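Consider the single chain below, provided in structure tokens and representing the form predicted on its own.
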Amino acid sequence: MGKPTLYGPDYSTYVRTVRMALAEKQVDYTLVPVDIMTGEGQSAAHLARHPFGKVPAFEHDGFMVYETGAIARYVDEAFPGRTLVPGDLRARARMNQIIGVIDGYAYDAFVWKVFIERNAEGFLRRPTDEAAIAAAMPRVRTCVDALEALAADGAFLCGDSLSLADCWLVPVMGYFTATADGSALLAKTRRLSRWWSSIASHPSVAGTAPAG
């Protein structure tokens, strides 16, 4: 097999969900910055693996996949070593679960409504809109409260080993708790911040770390 190429920059949680993955996987690979923020998602090179212009995209031995999902899917099932996916039924469910929580809810509540309206002045050249981060208080309690409620009682979210649900949980949960919003609410939970204490130190954790 070929060495894969990750396309997107280290500072995008869904880049670094499928580094998470490619690191427990042992599998190396190289990494293109494509910096979303300042608009290189748009150029034709990058439209060509991803017509919506988002990241991640992946290619492989000439097979080129894009969507999170897809991609650290196929990295699970394409390398050797042990699955990031649960073989128990139910376990499987909650890391589905927990995923689809992430992605339709808990990315935006954390990221976009805490974490860069917090820092709106780097970001978004503009002061922070306190009233829009009250506004999403609710929001950001509820997918708080749901996580809480569905992550198992111990060092990874679904179980015993990590799974796909920490691939996911760790790169927001990074952004969340750098705000005083974050690590405040963070603090009233068990499960979930016994889970943040626990993983931070684990090796795909430490090693895909944004370097900015």
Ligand SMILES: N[C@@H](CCC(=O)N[C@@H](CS)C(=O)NCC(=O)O)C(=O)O
Second form
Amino acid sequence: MGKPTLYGPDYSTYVRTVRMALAEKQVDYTLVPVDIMTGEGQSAAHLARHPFGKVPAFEHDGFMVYETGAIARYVDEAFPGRTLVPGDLRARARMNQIIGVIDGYAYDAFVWKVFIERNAEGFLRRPTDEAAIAAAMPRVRTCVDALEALAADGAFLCGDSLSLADCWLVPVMGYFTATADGSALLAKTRRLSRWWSSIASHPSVAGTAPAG
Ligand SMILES: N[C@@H](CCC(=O)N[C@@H](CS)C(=O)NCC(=O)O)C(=O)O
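Now that you have shown the form predicted on its own, what about the form predicted in complex with the named molecule?
Let's see the whole complex now, leading with the same chain.
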């Protein structure tokens, strides 16, 4: 099998999700850093890979696929090694539920409503809108509480080994806990805060931290 190519910058949470999956499967790959902050996501070359102009996109032996869920599951099944999907039905349901909560609610709440807004000067070229952060807090707390309730009581979110749920949550938690708001909320949790401190040194986590 040929070496796959992952399109997207290392600072993207969803790109990191796929990078973690590739690292777990010990797959060598080429990262092409499409810079979404400079509008490169809307270039003709990238729109040909991803008609919605998002990252990541992925290519393997001429097969193109976009959407993180499709890419990560392809990586899990296409390459040898331990599967990142639990064999147990209920652990698998929890994994899919956690991924759904992140895609549907926590990515927006943790990354956009807290991290980007808190760092609005750098990202949005305007001051932080404190009222917007305050208004988002009920949703942010609901996300933290939901994830705390769904997480297994151990080193990984869904059982004894790292699953796709960890690949989804690590990148967004990285940005969330880089803010005082996020780290204060995490400190109030029991399972999530233990998970976060123990998973930080895991090779696929430490090895995929954004360079900048
Ligand atoms: N549904 C997409 C979402 C991907 C996504 O939102 N990626 C963000 C970066 S983490 C992005 O491309 N943002 C650029 C933009 O929205 O223009 C997936 O699952 O891959």
